[in-house]
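Just one chain is shown here, as structure tokens, and it is the form predicted alone.
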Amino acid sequence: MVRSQPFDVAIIGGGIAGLSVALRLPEHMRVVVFTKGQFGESNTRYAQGGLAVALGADDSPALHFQDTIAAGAGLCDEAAVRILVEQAPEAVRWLIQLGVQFDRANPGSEGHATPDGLLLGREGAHSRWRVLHAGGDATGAEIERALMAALRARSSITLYEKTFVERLLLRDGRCIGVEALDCEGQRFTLQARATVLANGGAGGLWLHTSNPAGATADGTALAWQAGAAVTDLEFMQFHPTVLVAHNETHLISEAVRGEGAYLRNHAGERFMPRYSAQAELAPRDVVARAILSEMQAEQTDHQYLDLRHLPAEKMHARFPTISALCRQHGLDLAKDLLPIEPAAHYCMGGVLVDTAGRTTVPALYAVGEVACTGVHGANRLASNSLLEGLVYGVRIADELAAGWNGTARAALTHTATLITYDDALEADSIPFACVDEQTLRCTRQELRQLMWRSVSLSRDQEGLLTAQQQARALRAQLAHAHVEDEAQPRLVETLNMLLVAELVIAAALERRESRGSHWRQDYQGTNVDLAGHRFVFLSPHAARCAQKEVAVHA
């Protein structure tokens, strides 16, 4: 079934990537946003530190670029991080024109602030305080309902929530639609002049994860079996404090050791200064290592925060959200030592793009976590995430509002190499089966147990490479499995998942080196003739349109 008239531009997702786009295109044109479950219910609802931005008096955008490219470990694409920096001040103002409410100062009270009065935290390997909040832990949902309210009035604006997108539309090597499943179980399709990807996270692919269920990495599937080009997939960031409390996992923001929070071990000790001289502020991969090194020495399952030596009025204003689940987990957030392990966080790569959000495949476009801009390198810098969507989320809207034909998209540059990954199963080794609820469960279950094991903190050789074997065997069990109607959006993102997983495992193989978030035991040094490089996967059929049509600059 097709439904009504072509729009201008369909985008998929609604957190602050999608909805930036969506708020900022003019009200003349026709906009549909998809989301898969509740309008809200996305990544930046979860956002707790808040969005990095040079406001300070003490601050710059140079210097907000020095402190990204340091996080990066030299994979950040440099042209990108400068857009990101330098077009910050005024996209975050239009974000308060649409009415996001950022913390600010009291009169005569403590603390860093801006010259207009919002107040700024700081969080790990940032120079300056500079990151805005709100809610003291609450800015993504702060974020999330401003942008929401927004959207409900504008009547050019098409909502279809709970609807899951199971793939792009294609006419001629260029994307003209998607298909989408309703809450209702009806197959529809909808054409588009413009399709926006931007329902990126995947952390749902590991088992422990700070990410909501929703984080199947749909968007980066969607692309790939659209022949668009992915890149820096072996770079996953694992956050370095989840709370571990009765069998559930909850982020602790990184902003809580930006206040001065320690990290111990079971022996009372304070160990991050034996692994940086920033001690807690360390980048995150060099903090997450280092608590999963504590662990394997003492052989235990977790280690601690510790705010006990914080001023703990001031703890719990600052931190009302985490101060409120540490006791729904029976811990006071400031005289407790809070039980903390590393868990899968964010996904610095993605769908290749330019920077203005385009892929390789004509009006295709790409932004927020499931694209890869090159802003983060290796190592996402903190807090740059949401400012990352906001910042091409407005630079896609103005470029799609400025007019375009619809045949420009992402050129592949001489700092790529480029690998075709073929995804094909072999059709003798694919079974036709009925599955439940149950067995799709029992699939994810089992992936991110085999992502835990062999593809997260430590990786190497043999373990990525039966992982790589496993997580095939368990996409060729569902491949032409039949559900149940209302079963159908599951066994997509279950296939989504296990595609992705390849597609990781296969990115880490071919990095032989540690840099970042990517840590290889068997190659543990970094090989400086990777600095700036990338490795760009395609599928076989897009391998062969990119030696035709995709630009590969010498």
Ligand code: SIN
The other form holds:
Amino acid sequence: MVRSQPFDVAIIGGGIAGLSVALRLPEHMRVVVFTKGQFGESNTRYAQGGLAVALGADDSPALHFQDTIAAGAGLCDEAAVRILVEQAPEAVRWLIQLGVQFDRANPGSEGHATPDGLLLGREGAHSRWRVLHAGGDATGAEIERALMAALRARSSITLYEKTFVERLLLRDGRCIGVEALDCEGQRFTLQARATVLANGGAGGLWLHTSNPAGATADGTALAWQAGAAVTDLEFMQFHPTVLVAHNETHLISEAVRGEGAYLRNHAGERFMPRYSAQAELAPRDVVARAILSEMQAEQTDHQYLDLRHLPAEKMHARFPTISALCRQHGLDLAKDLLPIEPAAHYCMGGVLVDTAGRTTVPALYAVGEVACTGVHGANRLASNSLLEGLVYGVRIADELAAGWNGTARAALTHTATLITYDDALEADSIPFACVDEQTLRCTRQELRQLMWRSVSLSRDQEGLLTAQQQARALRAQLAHAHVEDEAQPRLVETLNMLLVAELVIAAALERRESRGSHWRQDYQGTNVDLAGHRFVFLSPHAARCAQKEVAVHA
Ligand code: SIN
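Next up, the form predicted in complex with the named molecule. The previous block was the form predicted alone.
Following is the full complex, with the preceding chain placed first.
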């Protein structure tokens, strides 16, 4: 069923990236926003640490640029980073105008602040205090609250909640809208002159993650199936400090280490100075691997975060969300050693886009974690993710508002190897079967376990090949499955996870070196020839078009 007249812009995703696009577009444009869950419940909502922007008196976009490039381990796209850091202050002012209330210094209070009183936090690999935060450690929740309030006040924007976008519609190779499933499992299509993917990352593919359950790589799968190029999927960031308690995992912000917390092993040693001169504030990939190395040496499954030497009252006030979370698990943030481990957190790669957010499919855009602008390189600098969603969301909206003709597409401007990945399954390996929710749950669990086992912080060819085979076998079991209408979104979500897992593994196999978050046991060094070099994956159909249409500049 086709619903309504064509929209100007369809946006998939209700986090900072999608909502920035929606709110920045002029009111006369017909805009629709989809979320598969409830509005207000995106991954953005769970961001704690904050949003990086060079607003301090001792700071500048040039320093923010330097830190981003250094953390990115030789893979950042410099032009994209320059845009990010230079456009950040103005984009943040727009966010504040929309109603976001970042924490401010009280007269006479301690703390680092901008000249106009916004408090600044510190996180790993930042050379300055530069991170705006809200509600102490509830930055994402405040941003989501304010953006949703602004969105609901705009009667011109249509919202579809609990609506799962199953497929992108194409005509003559161009994206013309979406096919979606509503909460009763009923299918409908909706046309749009431009479609924007803003539906987040892939943390849910791993057993242990800081992400909410909805991070199932849907956007990457949608784009891939529409023929868009994807890149850098081998770079999954593992956040160093995720609280492990009662079989649950919860993020503990890097800002806690920014305030001076230590990491300790079971012998009580503060071990980070042995691994990096930046100690606990080294880039995330370095800290996460150091923790893994301590766990392996001790044969333990966690290490500890220690705030006991810091002023208790101040820590509870600065981190109210984390303090409450610890209390729920019988821990006192300021008095107890907190058991932590690294867990899947953020996908640096995704759908390949240019600095205007265009994918390689005309009229299809991508922004935020689902997209790969190249700003994060091989290891994202802390608190650059909310910023990227904001800055690039604004850029996409400004381009769409400026009367674009809808035919432009991304071209690669860096060195790259184009790889055709054939995801087709052998027809006789696919059974027709009716499956239920329990089967889907088991498949997802199996996938998460195998990704955790073989595609985590330390990888090698043998493990990756086994994981690839297993992920493909799991996908074959479901490719022709039938489910009840209401379970259809869960089935498609599960297939999305399996498909993207295969792409991640293929990318990890291709990069035969260790760089940033991608650590190969069998290729431990960094290969200088691969600095700034991307592996770009295309489906066979898209690869045929790419021969003619994707320009690759050496
Ligand atoms: C954190 O607060 O540590 C997470 C923020 C981020 O991933 O940048």
